[in-house]
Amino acid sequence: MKRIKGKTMCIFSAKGGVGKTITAINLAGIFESLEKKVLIIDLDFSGGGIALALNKPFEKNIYNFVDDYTNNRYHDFKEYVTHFDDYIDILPSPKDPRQGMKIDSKYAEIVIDKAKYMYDVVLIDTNHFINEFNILTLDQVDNILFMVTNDPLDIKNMRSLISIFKDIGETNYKVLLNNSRDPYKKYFSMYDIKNILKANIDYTLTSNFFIKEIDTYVMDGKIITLDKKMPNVFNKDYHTFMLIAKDLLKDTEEEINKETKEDKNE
């Protein structure tokens, strides 16, 4: 049976500080629980924090990959990733933002293409800027997870972003409302948010997922969704993460089943 391409998802927002990095990490934990090999690509060149949040020091990053690829020194994609555990790898962003500024946007496609043939799932964390690199990244992925909070400026910015996608006919996105980012901000009801966005809210993280000791998890480099207590303590939010993961994998499972049937018939 030929190798099925992994599924790719970019976690994106119209404003910073909505919880993209923690969400990417938590989704990686969910995919691990489903026994899927995951790569988290950190494309936040203005100060990415995936490796930092997971307490993983690294020697090579995406800048080293691009530099070696450009100068014919590239041999193996695995040389540039950092291992978190048996299921999760990280392709870190450069520690020096000046290196990030040197990475040509054309390498977004190259990096993602190589990654999806090696991993079951590729999760991409970015900054919130609408620049050429991020636009090309959004064009390359299977699915986009737009994150929004119950904040007036955030909702208005997201409305503009979704409007752009509708105008160009893009439909490969879903919206996650993160009420755990600031549980005390309750400006709008769900009805109001949908009405302002002119879009559906596909997933919701509840205010109960606001974790006071999140700094402890970050300092210890732990993934909350890998905590055995998570399904019981944060039942609704655990199932939300699981739903996002299974929605992304849906087409892959169907493709695998089709390939299996074809192999049996040969």
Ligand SMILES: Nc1ncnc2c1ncn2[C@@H]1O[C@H](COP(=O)(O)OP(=O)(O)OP(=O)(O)O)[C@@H](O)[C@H]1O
The other form holds:
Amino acid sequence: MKRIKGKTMCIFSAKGGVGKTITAINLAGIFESLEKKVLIIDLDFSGGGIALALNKPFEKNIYNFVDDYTNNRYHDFKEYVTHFDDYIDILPSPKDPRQGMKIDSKYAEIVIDKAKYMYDVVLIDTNHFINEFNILTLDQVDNILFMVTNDPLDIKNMRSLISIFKDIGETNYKVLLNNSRDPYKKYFSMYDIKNILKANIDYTLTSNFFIKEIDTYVMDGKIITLDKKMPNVFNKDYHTFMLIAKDLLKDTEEEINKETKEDKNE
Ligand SMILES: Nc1ncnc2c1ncn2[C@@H]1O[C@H](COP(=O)(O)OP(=O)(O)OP(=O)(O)O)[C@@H](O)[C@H]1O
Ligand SMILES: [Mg+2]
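Having displayed the form predicted alone, please output the structure of the form predicted in complex with the ligand.
The next block holds the full complex; its first chain is the one shown before.
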């Protein structure tokens, strides 16, 4: 049987600090509970640090991969990833942003392409800049998860971003409204937000998911969605994460069924 390609998703936003990194980590936890092998690629070279958030010391990062790849020293992709647990691996961003600046945008494509043949799911966390690196990354992934908060400037910026995607005929995105980032901000109703965005909101994280002790989780390097209490305490939001995960995996199931049928017919 041929290896089914994993699904790739980039979490992107029009503004910084809307909850992309936390969401990438939480989604990884959900995929783990679905017994999927996940790689989180950290393309935020400003030193954001998925590995840092998950308390994982690492030796190699994406810069080492690129450096070895360019100089014919590359052997095995696994040499560059850091294990979080049995299901989740991380390809860390360089600690030194100067190394990040040296990474040519063409490597976004190479890294994602390699990763998708080794993992069921590849999640990409990045910054919100519309630069060549991020554009190529967005172009490369199966799905984009746009994150927006209930904030006028954020919503306006997201409207421009979505209109660019509509203009170029890209439709492989979903919109996640994050009400858990600033639970006290309630400028606009859902109706208003959809009207301003001129787009549908596919998923919402409720203000209930605002976690006061989030810093303790981050300090302990824990993933909230892997906490046994999560499905009960944050039932609605747990289901939202599950829905995002299942939507991403949907066509994979169809591909597997198709391949299995083809294999039987061979
Ligand atoms: N559910 C939540 N409850 C409480 N605080 C949250 C929640 N989600 C995110 N935050 C806080 O909001 C801040 C921004 O979150 P995060 O770093 O995930 O955003 P980001 O979009 O990745 O930011 P950047 O653009 O800088 O990479 C963090 O300080 C985080 O702790
Ligand atoms: Mg981030």
